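Given next, in structure tokens, is a single chain: the form predicted alone.
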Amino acid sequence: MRTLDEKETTQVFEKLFKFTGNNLKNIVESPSHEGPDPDPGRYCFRLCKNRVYYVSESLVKRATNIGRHNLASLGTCIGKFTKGGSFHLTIQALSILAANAKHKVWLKPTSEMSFLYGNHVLKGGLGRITENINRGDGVVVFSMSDIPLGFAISQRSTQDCRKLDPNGLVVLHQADIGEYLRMEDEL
């Protein structure tokens, strides 16, 4: 387990403030109150095995005890570089996403199972969206009880969406909690 470099961390947050625009800085600055230490430590980013790590300073100063093959995991996935060098999220980080989302979209009950498949949002799934999303723009997808669903890209921007008839794709699904049934050996 080693600390990013500029690079990676540079992928890493250029993907997390897709999603969370300038609530990025509640991410870093979170404070951790994990440990037997009085003072809350930090959070930090951490990389094991072509993954990434989001844990506390504590934890990690505890789990130096733990040889490197022998240490599986530590702290929350949030996402791993891909042999080709690029960095993508996984559905792990879908907590701290929400948490801290810029856009945000709701999904009517009877999309939602569609969207748990794996498919993209159509105009006529869609309860509610934030104001001013832009094309590109990463957003998470609540059910309309604001629970989250997953993260995804949008299609369209806000103003688009309103004359979209309702066949119309506004959301390009990334991932969702029903990878965590479709793919539990790879997580």
Given for the second form:
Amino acid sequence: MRTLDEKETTQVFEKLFKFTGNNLKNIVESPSHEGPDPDPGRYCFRLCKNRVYYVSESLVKRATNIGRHNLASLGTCIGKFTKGGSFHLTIQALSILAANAKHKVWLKPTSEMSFLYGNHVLKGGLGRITENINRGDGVVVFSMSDIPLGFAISQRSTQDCRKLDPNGLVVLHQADIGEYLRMEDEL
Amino acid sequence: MGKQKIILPPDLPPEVSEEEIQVSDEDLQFVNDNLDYAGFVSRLDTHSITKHVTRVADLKEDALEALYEKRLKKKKALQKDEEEEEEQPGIRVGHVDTLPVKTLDGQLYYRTLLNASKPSEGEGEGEERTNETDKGVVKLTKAERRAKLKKSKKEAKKQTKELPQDEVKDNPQRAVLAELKEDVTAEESFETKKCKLAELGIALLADPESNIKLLKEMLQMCNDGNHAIVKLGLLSLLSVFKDIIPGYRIRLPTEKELEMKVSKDVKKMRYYESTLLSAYKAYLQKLMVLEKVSLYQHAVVRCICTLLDAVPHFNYRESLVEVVVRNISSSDEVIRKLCCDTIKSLFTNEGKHGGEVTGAAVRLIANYVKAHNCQMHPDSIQVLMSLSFDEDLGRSEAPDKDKKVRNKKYKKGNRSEESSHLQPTDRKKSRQEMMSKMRDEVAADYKAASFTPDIMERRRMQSETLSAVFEIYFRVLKHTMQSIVPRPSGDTGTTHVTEAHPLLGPCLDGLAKFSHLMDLDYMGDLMDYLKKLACSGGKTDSSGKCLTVSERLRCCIIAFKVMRNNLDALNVDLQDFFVQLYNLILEYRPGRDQGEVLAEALKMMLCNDRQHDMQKAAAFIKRLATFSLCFESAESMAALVTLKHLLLKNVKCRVLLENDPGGGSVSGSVAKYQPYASDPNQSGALASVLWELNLLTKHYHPTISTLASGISNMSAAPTQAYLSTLTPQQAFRDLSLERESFSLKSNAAKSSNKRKRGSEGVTASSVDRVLEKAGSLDEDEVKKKLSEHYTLLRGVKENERLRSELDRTTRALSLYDDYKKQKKQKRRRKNHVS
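Can you swap the form predicted alone for the form predicted together with the partner chain?
Following is the full complex, with the preceding chain placed first.
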């Protein structure tokens, strides 16, 4: 387990910034009340076997006692580095992304299942959408009862969405909570 | 010689008896000194003199006697009136110029003092009339004015009959000095002119065609020097024109038509029309000239507005519209109100003028807004709210295209069909052709004759008007934006002089009304602007001023209204406006900002039937509860009503009613409540508890305490179907009205009326009982008791003070005694030693 170096940190933050915008500071600076210490520590990022983990400092301190080969995972995994060196967010990052999302999309109940199977979202399945989404923004997908379902990349701005016909693509699927079942082995 | 008028000799001085004559000493002395001169008096032949004086030629005894009797009567009346009043000497106008008047009794009266009396009487009347006219210029309606003119004319006629009765009274009214001589002539001419105006007007109305020349005369009278006459002239011309002007535009005949030989009727008509038009033109020019003179401004503006209102289809309406629009932002209240009302009626009564004037007027308003750089009175934009457009104006393009496509298809199909049919016979074809031609001709004639414009024409005009309207609104928005953007200045210590945004309010209202007609492309820009305006309060640098809280709240409200109107396009969640509202609730201050706007914002944004984010709803609930603790009953009530609504709608938020902070799994992603978070989603309110409700149950206002206790008792089960119908605005209004007459005693009765909810908390009834007890106390008793209590207190205090003084003095005395003793002892010891 080691800390991220500069290049890796920038990559991780860039990806996170696409979804959270200015709320990124909340992720980085939020106080963690985990652990027996009376003073709340911070959360930090650690790299272990090409996966990036979001851990509280108190946990990290204790995890240093475990050997490298025995350490399976710690805290929350938010993504992994590919062999080519780029960073991809995985579905486990959903909890911190959903809390700090800047752009949100709500799905109608009929199209929830479709998204959970890994399909993209059409305009006809869109229940609500936040204002001023631009093309290529990161978007967190919710159900109508505010349960986060996954995240995606928007294909069109909100303005264009208005004029779209009901079968047009609104967001491109990136990760959804159905993956916990479908891709259990890969996570 | 003939029968001349009998002129009676003047009256002899009254007879005074000898005894009553008192001669002063000086007189006596004078007579005695100058006996030579005064001597002749005794030698006078009084008898012959009197005979000479009193003889009248050529008159019989009886007639002479009658005449003398008449004169006596007159003199007696004169004397009587003279005794009643103190007079100033007046002019005696000789009765040579005026003819005598015969009364119903058959008696002749000479109008001797008519001119002296008439002006004084007429003066009083005339003054009243001028005062009336000065005020009445603005306030009298046209019907009243016409009636007044008629009345003045009738009165002039009546005056000749009334004279004999007046004369007896007026003779003594010689309240005319040398200076009043001029007024006499002026008043007289004023009266005559008024009568003349009335006559002309009535003649014109009776038979306009033959009397059309009289218009020129009336116009002439308006050139008079007297202000009142000019005003009256203008107003009477106004009423005449209103009735005379025909329902069509007059088009003067061209030269070719003039050369043609026409019948007498047509000639007469042409003459009538041309005179009417030229007189109207002269009248309008005079109005334009007089508009600059401040004395006539009210009257002139009134004339112009009434003309435009009544005959917007007639010639020269563009100049009228121009003047009216120019005055729409005048600082004079009356003028502005008149102009705004006229324009509003223009917009609403489009049938009168076929819609072109609307477009012209709106375009003129747009130009004025541009020229004045948006610094006009809000009324000037408020008039745009009375505009109405066809509902399908926004989608005018699409159906046409469809129609065309469909027509083409149909035609193609037809052709193929026709070719398959046998050719119909020639006669049938020609008959059909003739019929269709006739139908077309009839339709064309009908269209030309009817006044309603073609649908396409109408649509085009309305699109132009709409674009002008939106131009105005966007310019105002842009101007507001520019004035709030902080300009980079050298030293940040200076504060800029800020421009007010008077037009922002009505602009926002208009946008809310017309936004559904706007093209969807501009919707994004509009939202952008509104967001920037709403966020403008965040900048706290000294340069650049931000909008007030009310204005920002209005921006949020309008954004939501616009969204709601365009719901068919897309259901968009306005995240940023919610953030703004969240912060604005904290920034609200009761004296400075308007509570109604806040209540409306709450209703619009939170109480709608839209689903909300749990975290966001909880954040608002918590903040509204905090808010209601800090402000007066009206705002508290509005906040509590919204709170209840949100709790009823969002079942998951009822965890806030539980006594368990920290939420756990229900709290979502944020574990702890951040009260100062600016984003509702980051507040973590699901982890908090609504302890404020507990405090609110002890509020002094019974309604609020009932409501708070009701909310606390709301169960967490999702079966609560009861929804209160009270809106936050209503609640705010109710309690703010009540606030003024709020008193503990009377509130007991009111609270029972106000209780619209079914459940009555236990706390409320105990409050009631206390209040009733308080009400039964007598004021005097209370006063007595209080006074007793206070006198007692005062006595006790006095007592204490005196006691302490006593203690002090006794202590001082004892100290002194001790000192003395000690001294003695010392001396004794000294003595002993020595």
